[in-house]
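Heads up, the chain below is alone and in the form predicted alone; it's given as structure tokens.
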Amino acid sequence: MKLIGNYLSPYVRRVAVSLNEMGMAFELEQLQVFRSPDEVRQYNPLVRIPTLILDNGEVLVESYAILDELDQMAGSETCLTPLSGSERRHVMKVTAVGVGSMEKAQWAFYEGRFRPEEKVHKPWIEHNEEQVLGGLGYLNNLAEKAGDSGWLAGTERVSQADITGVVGYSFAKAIRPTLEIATRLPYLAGFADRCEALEIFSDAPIPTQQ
């Protein structure tokens, strides 16, 4: 399999640390949508990343719509979201507060980057900001109930909502460093640092530099 985009996406990330999870193969084809629009458009029509192309040529597009049809391939003994019952309304849940807090983050960024100053309205970055914070403070809740060993949706191995949540707080401190979330958040915090000395996560790590 491919993987079409780049690591500082949490997006593109997710997809890469889930693929290390369950263990599928993967090669990563670095590239980013603002750099190189035309090489991505080729592999998908909305020019976004991820997109991941199947060892059959198929090419699937969004992280949850490419998740959703690996957790499928790898069938319920390896698969990170449970395929029914609460334990999977819970794992979805807390995925999407992970997925929420990683995409405010962004907007945030995305405010201050691509606008004149001029143009910057502080009140909508603070608004996202606060949404962050909402969503990881959810996170951390649970990473204080997980302890030393456990994990954020309370199952038995690591699922799509550890994942998730890691990597959204991984990029929301990589990109919001003002809003101080180790500090703030330090059980989250913890828990991200046991999980980003994984393999899965250490394989696909966030880049220094964006």
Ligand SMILES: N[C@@H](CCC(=O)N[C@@H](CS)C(=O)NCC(=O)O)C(=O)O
Second form
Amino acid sequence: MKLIGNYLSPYVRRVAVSLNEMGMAFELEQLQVFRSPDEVRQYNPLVRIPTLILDNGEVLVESYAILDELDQMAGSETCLTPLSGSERRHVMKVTAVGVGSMEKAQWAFYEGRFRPEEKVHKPWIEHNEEQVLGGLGYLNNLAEKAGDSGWLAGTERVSQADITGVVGYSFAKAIRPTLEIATRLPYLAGFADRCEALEIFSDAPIPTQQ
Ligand SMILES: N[C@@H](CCC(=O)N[C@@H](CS)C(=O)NCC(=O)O)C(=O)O
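Counterpart to the form predicted alone, namely the form predicted in complex with the named molecule:
Zooming out: every chain and molecule, the one shown earlier first.
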């Protein structure tokens, strides 16, 4: 499989960490949307990352749809979102809060990155940042309950909720440093440190330079 994108994108990174956890081999084709739009467009008409090319040449877009297909391919023993029932609903809810937190951090970041300085609307940035803190605050409460060895959604092994929650936290921390997320949310910070030390995460590191 070939994963198109880079690990500054939390959507790409959550797919990469999931592939690592499920033991599925892939090659990363490092592309940045805003630097190489034409190359990305060859694979994805939306010109977005992640894009995943399966071994049979089929192209998947959107991280949630990619992860859903990977779960199907992995089967019930290895999939990262339980197949049914209350456990599935809870993992999906916690995952959605993680995705929302990364989206809101991205929106706050894009406002400053893509608008001319005089058009940047600070209240909009603050609105998005409040949502980041709300979402990650919810995950912080779950991390407190998870303790030193549990998982965010109370599963017996790592789930998509943990991968997306930690990837969302680490992304928000990296691109919104003024929010001082680690200080505000110590349980989530500790949980993320524990997860980021695992090979499945450290093999897909956030780049230090953009
Ligand atoms: N909902 C999409 C979001 C993907 C996304 O926003 N990717 C960013 C990179 S972090 C991107 O491609 N941005 C370019 C754009 O949307 O114009 C997913 O989950 O895959």
